[in-house]
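Let's start with one chain on its own, the form predicted alone, as C-alpha cells.
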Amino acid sequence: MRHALTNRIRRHRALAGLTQAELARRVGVSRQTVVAMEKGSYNPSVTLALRLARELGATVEELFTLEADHDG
C-alpha cells in the first residue's frame, strides 16, 4: 500500500495573508516550488516543510496529511 501526501499550505498560507512569491522568500525558495507544493506535484523536504510550519503558524501535521492509497 502507498500514500498519498496531501496539503493544507494554500489554505494556511491565504489565512496568513500571504502570496505565494511572500511565502517563497521567507522560506527560502522559488514562487514556483509553492505553486508545485500548493498543487501537491513537489512533496517539500523535512527541512522545508518544518520552515513552511514555522512562517504559517502551523504544525507540520496541520499543514500535511499521509493518506492511504489502496490502488498500489
Given for the second form:
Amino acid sequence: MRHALTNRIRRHRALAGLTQAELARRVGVSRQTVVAMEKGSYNPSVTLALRLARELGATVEELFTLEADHDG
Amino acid sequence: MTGRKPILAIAAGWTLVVLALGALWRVEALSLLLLLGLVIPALASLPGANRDERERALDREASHLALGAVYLLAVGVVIHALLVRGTHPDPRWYLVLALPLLVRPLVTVGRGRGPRILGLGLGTAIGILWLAFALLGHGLGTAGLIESAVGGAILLATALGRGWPRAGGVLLVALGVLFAVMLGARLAHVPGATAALMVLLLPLPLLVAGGALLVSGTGEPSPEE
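We have the form predicted alone; now please give the form predicted in complex with the partner chain.
Once more the chain from above appears, this time first in line as the rest of the complex follows.
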C-alpha cells in the first residue's frame, strides 16, 4: 500500500484572501510553484510546508494529509 | 523571482561579446556561445540565484536526463566502433564515458556516505581493479607479480586507513603523486584526450581517495561510528 499526499493549500489560501502570487511572494517561491503544489504535482519540503502553514494561519497537518492509496 | 535578471544579463553580455568576436575576428568564435550551456545552469544553481526548491529540483532532473542522453550517445559511439567497425573510437569518447562514471559515484558516495566510506571504497576499488588487470594482463609471472604489488600497496594503504585514516590517506596521496610523476614524462608524448584519461583513471582517484581519508581523519566521528 502506497500513501498519497493531498493538500488543502488552495482552500486555506482562499480563506486567507490571498492570490497565488501573494502567497508565493510571502513564502519565497515562484507562482508556478504554488500552482504546482495546489495541483498536487509538487510536494514541498518540510521547510516550505512550515512556511506555508505560518502564512496561511494553519498547522501543517491541516494543510497536508497522508492518505492510503489502495491502487498501489 | 528577480534572481534571473543577473543571469540573463550575463548571458546577453556574453552573447554580444561573442557576436563581436565573430564579426571582427573569425566566425568560428561563435562556438564560444556553447559555454552558455554550462554557465547558465551553473549560475542558476548558486544560492544567490533565488530559485525556489521546485525549480532546483526540476534543474536537477533536467541535468540528470541530459547526463543520461550524453552518456547514451557516448556508449553508442564506443560500442559501434568496437563491435561494428572493429576499431577503437577516438579517445575523447572514452573521456566522455569516464567522467560521469567517476564523478557520479564520487558525489553520491561522498555526500551520501561521507568521506571515510568514499576514501575506503575508492581505494579498495582501485586496488582490486589494479590487481585484476595486472594478473589478467601479465599472469603469475615476474611482471604480473611486480604489477600486482602496486595494487597490493594500494589495498594495504586503504586497509591502514580503516583504523588510521590520516596514515592511510597520506600513503594513498603519496601513491597518487608517485603515479602523477611517473605519468608526467609520458603524458607529453600522447594525445591530449589520452593524457587526460590517464590522469583521470590513475593518479586522480588515488588523490581523491587519500584526500577523503585525510578529511575524515580530521573531523569528529559521526554518531553511528
